[in-house]
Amino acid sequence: MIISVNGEIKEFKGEHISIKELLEEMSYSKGIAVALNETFVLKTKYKETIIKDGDRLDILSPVQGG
């Protein structure tokens, strides 16, 4: 399966993977937001939201400014 993660093409084994599994595989920690195909996904839905071949995933970290 090939998907875009933050604009970078990545390849994963299998036909699908949940957002939760992908975040664990890529060693992302807490404190992030995820958009799948330009739609933000609630954290409570990460486990059940399946990423498919060709999807676009954006993983965002909060930025504080002054």
Second form
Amino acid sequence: MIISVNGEIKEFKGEHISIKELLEEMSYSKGIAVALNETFVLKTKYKETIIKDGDRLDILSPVQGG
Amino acid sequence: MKKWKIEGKEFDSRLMIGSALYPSPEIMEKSIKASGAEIVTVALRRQSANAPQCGNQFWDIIKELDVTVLPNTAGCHTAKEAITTAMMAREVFETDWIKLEVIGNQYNLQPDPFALLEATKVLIDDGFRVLPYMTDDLVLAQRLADIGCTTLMPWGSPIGSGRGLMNPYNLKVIRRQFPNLNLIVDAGIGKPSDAVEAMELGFDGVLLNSAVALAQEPVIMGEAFKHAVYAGRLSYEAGVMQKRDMASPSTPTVGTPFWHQFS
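Output block for the form predicted together with its partner chain, input the form predicted on its own:
What follows is the whole complex; the chain from before opens it.
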């Protein structure tokens, strides 16, 4: 299945994957927040939130800001 | 100088500083320390999916500074984007403070007053402490205060322009109309004398970034702003003398030698 992760097209095995599984597979750990199809997902919901083919995931991290 | 309170926390410094645009992370760290700022703005961005840990180094430096972080929603153009970004910032930075920024015009990065008001209402209802980056519009200030903002951050001039206070009259009127709100001049400060001017208008603080980060010597400029904000506040508290049309000698005239009485 094809998922857009931070604007980059990524291919994953299977028909669906949880946010938790995807983050582990891509080695994301602390200091991030996630939006699925532009909707914020709480950290406590990563395990039960399923990503499907064609979904768009944004994973944000701290950067410099003014 | 007395401590001041903003959004429930006490601080010594009335300078709030950004963490962007410095020549290096080391210069950023030194500049923030030299400025004495205790509130530092930060942001959230996508990292490359191929380098998932690269934001951590910056965040580690900020955490070591032991400052209060103020996440922003820079780059958002709609209320929905700003609300989502604020929620993500709350989770990452573990703070309910948000510098709410919704850009309405790409040319001068002017905040969109309508989207700002809409997003502020949603976020305040959700428990955020919203510090809205806004134009110097009196009616907008009133609307934001009406829905619960206790801090307002009108611009001095467009972000990164360094043009100082474009419209001191508007800022002065907002100060007069809202004596009990915390007012911060955010954006447009170019040099320490601009910060002095804002503080002498009675503003509670200034928020700046480019003026320090883009100076030829950011660390020294950080220190210059520390003193400027301090001097401006003392000046406001002391009360500036009234301007006069005529000269008035400061040295006593009584007892002047070789005195000639003109008729």
